[in-house]
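Coming up is one lone chain in structure tokens, specifically the form predicted on its own.
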Amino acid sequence: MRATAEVWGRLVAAGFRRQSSYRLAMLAGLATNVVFGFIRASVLFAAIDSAGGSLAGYDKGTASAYVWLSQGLIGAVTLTGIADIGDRIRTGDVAVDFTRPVDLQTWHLAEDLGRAAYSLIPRGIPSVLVGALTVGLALPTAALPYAMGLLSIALGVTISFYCRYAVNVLGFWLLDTRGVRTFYAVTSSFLAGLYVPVGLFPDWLHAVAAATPFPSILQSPVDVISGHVAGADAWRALTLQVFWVAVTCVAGRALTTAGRTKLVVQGG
């Protein structure tokens, strides 16, 4: 047990160090977050003004909190997909990974948690501070929403990883997963509530989003930490996130097991 925890810690630290080497990319990501934060806030504020000051439970303060918290989290939960695993499947390097004494899915999850933790420091937190200092945010004054929000963020990052992992291991059958990853990035970003809150969706689209894990990746952490959902509703959101962690983890493992039997390494 102690050795397992030590390996986990080293993998998380490796993911953290690896991400810290891309400092210019982090600054570029921060600049992009800030620009799109102002654009999204302007659009939502105009919609709220047109609706008479409140829209689907959001006023300007809570809408601003939604925009800037989601901009701060987008680097950590990263809905755009990852290519490392898919590339290693395409090149056959994954055959070497299967010989390592660490489970493939767990290994990449640990590294992704380290990556997500680092992205919050130079990109996530400054984005939220920019929003707080320029537009203002309506945030809770109690400590509990923030404690629950941190747990919700960790669960959202985990669900996001398991989804991206499942998309990448489709490479056992497709070899090149770029098309699937692009479709995933577009679909997940929209249904996760990145562009507008899921609560603003029409009923039929809200039902579609609720049937997917995507709102639990971004919308739920933002709702919990901003206090948009509180009490029993917040605990319900966390419980749903745990459910999607289990579902997406099992789906990724099943795909890995099935794909391993299809693996053919050419030239060696």
The other form holds:
Amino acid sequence: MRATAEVWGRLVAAGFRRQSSYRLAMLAGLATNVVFGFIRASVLFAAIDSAGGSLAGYDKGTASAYVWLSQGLIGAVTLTGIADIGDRIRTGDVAVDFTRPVDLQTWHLAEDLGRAAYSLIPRGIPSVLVGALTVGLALPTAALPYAMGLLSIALGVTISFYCRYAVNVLGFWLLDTRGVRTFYAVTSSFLAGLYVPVGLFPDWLHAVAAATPFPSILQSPVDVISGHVAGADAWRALTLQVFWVAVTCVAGRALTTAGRTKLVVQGG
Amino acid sequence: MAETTWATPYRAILASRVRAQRAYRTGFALDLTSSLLIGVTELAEIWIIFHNVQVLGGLDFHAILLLFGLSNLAFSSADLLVGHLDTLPTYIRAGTVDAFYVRPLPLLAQLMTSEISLRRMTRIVVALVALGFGLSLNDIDWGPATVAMLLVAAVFGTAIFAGLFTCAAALQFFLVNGSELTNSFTYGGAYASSQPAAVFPAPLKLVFGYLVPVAFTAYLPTLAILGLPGPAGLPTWLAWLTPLAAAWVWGLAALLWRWGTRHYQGGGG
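Same protein, the form predicted in complex with the partner chain this time rather than the form predicted on its own?
What follows is the entire complex, opening with the chain shown before.
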């Protein structure tokens, strides 16, 4: 048990350290976050003005918090399809991974949690600061939303990882996963509420989004930290996240088991 | 033998890309679908906003369709023509650029023909559909000036985005591994161009109106075509200066490209 925890800790630390070596990429990510944050905030503000000061429960302060928190979290939750596992499946390196004493899915999850934790420092915090200093944010003054928010971010990153893992594991059947990954990136960012909060969706589209794990990846953590959902609603959001962690984890494992039998490794 | 022009390698590469990309049918179909989906979700985002409000930045939904169509037509055409310039960092790292230097074609021309991604064509389809609806649903006073404005927007709007892609690529000579940094301006500019610039606070109006002049690709032409007044700092008549905005971007691109290629020391090996 202690040994397992140690392995876990080391993998998380490795993910954290590996990410810290990509300085320019972090700066680039931050620049993108800030440019898009300004544009998104302008559009939402104009929409709120046009609607008479309030839109689907958002006023300018809470809309601004929504925009800048989501821009800050996007690096951590990563809705695009990272390809390392898919690449290892394509090249056959995954066969080596299967012989390791650590479970493939769990090992990559640990690294991804480390990666996400690091990206909050150079991308997450500065994005929120830029928003706070330029347009101002309405954030809760109590400590509880932040504590629940951190838990919600961790759950969101985990769901996001399990989804990306499942997409990559499709590589056992598809070889080239680029098309599926793009498809995933577009659908997930849209339904996660990256560009427009899910609360603004018309009812039918809201129902579609609610049937997917994507709002639990981004919209829920943002809603919980910003206090947009509070009390019993916040706990409900966290419970739903736990549900999606379980579903996406099991889906990824089932695909791995099925895919392993398809794996053909060249050479001896 | 046919005369060899700058377009000859372009045609040859295009034909080979068509063959290569059709070889993997499932992957190609998925690529086309994903690219279509990008355009569709962008339009859906705007539609969702208008599900909640009547007017955004002085434009109604029909006017926004015209804006979205023009902006996406310019961006996706430029992306199809030169979007693959963002592979330059990969070439620099791999040392492939050195091989380009010894060939008897300008480096930029070779890079532009190095790869054509056909999947990018489906986004043009979304743009054209939005533009079609935008042109038919709005009450437009058709005349030679309207047609001229549409042509100016399509041609020079594409030139503006192509110039921005070139600027971004030129900076890669200084920032190997930094393509994401410049992407924030190319893709951020594309996103900004599909929004009514009236929503921007003054500093952003200056940036997207004059410095990275994406307001010229769609917003100003939309105002001109619909005969609407512009917001403070962006009067409607500026739309006719779109060629000038394109010249500014291309001047910048030429300058950066010269600096970049002179700065380049070779990939070693």
